[in-house]
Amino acid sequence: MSLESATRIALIYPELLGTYGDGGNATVLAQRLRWRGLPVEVVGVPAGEPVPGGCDIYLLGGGEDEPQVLAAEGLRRNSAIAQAVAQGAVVLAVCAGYQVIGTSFPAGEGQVHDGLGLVDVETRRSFDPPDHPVPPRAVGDIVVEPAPELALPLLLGYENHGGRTRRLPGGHGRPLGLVRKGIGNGTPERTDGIVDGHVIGTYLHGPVLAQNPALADLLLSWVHGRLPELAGPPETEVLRQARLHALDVHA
């Protein structure tokens, strides 16, 4: 896109997918563009409204079970996000949003709901045999070592989800990274999230982009190409390192 035109960031259904403050990801992206002198427009998309096409970045956050189902139903009514992704748009989907962009996710007692199919993952309460105990809810701090090709530092956040997510056999995409602390996808590979093209799904709240500005800049680089470096305040990295030390995780 042209650097002269405003970057359009769509915040999808914040009243349904905003339980854990993930709407802050839009604030972080917008501010990091403004610091670079680049115009930006944050487009709030209330539940029930059609998702606009032509946005550069689409953000989906976390939510409870019933709002998650409502969000999936609303998003399936049009194909704006899928069409935008086909044209190179960026998607960051967190927790419930991550499950929604997959092929299916649990909805209520023993029920499975269709997702958008933007990424080749499926989510269940458990992938074990029916008579096996359901694993406990994943709640707490999470640290992820990103895939090397992303060239990112350790990712920090917290998780709060009851789902287990796995990539479909033969499916596209790769994990966002390896879990150093926490649960993430909850599969034996100990991974979190998925990256497929310019689409990222993850279980990291925080908001994830506030705690991990390098990830925010990666998303922005997918829109603009190489961007001028920002001299972030040194206390940001000091706080990150203090948090890693407290969690006994070393880079």
Second form
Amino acid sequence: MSLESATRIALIYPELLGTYGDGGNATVLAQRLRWRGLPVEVVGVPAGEPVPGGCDIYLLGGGEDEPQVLAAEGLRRNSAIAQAVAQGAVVLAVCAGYQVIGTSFPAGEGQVHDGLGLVDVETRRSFDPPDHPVPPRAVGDIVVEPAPELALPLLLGYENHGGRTRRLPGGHGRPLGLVRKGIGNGTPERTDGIVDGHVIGTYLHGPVLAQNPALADLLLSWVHGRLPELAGPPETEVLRQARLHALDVHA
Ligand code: GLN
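Okay, that one was the form predicted alone. Can I see the form predicted in complex with glutamine (GLN) too?
To see the whole picture, the full complex is given below, headed by that same chain.
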């Protein structure tokens, strides 16, 4: 098959947004395409390089506060991702990446930094009045019951973030799902993430697509339409069930 027909997966700024291993999401998507005999090209986009247009899937991972600001500044220099999204490209943005694709996020003492505004969410240390203490960092396992229309099994992962994220009033999109264990967006509705068209933001590390292959296949179906089922690897389901059992979460 020609390279032109390969699915192009852009892994954005792995040096800045790679702290939590989310680059594994590119590996999972690529492998699930190869297992189906479909050609794939993973396009690493080093920090400082322009983001290429014309990719099918854009992946942004988690990172620490300062690298996250650098990533947002780099990404705001061109509108390649926004243009690709307008043409139907898929985006999966995790934690810092999720905060960056929103409208704004915290950046140091009382400062707020502009995001890309790809999705209608905003992130702060806390949404409580100033006399409330800032909530503790959300660290640990997270289990999310996906929105029913996604037709996915429970989503498993881990989270590690200080930010709390809420949807803008009247904004587009819906939460990725309801938090059954953990913090997620950290708002009273107990939701995690956002889905708006083919753009997903979430707090789940794992990498999320390794722990949740059905979510990987949902993203691939947005590019390719319905794909043939994949049998393996069976270990994934064994490990998923073991985690759910250990966390006392039932499907
Ligand atoms: N720096 C962000 C926060 O602490 C994101 C952390 C992450 O990506 N895990 O909220």
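Here the structure is a predicted model, which means the values were calculated and not measured. Heads up, when I say rigid core I mean the largest set of C-alphas that superpose within 1.5 Å between the two forms. Residue numbers count along the first chain shown, from 1.
- Once both forms are overlaid on the rigid core, the distance between the two CA positions of residue 229 between the two forms is under 2 angstroms.
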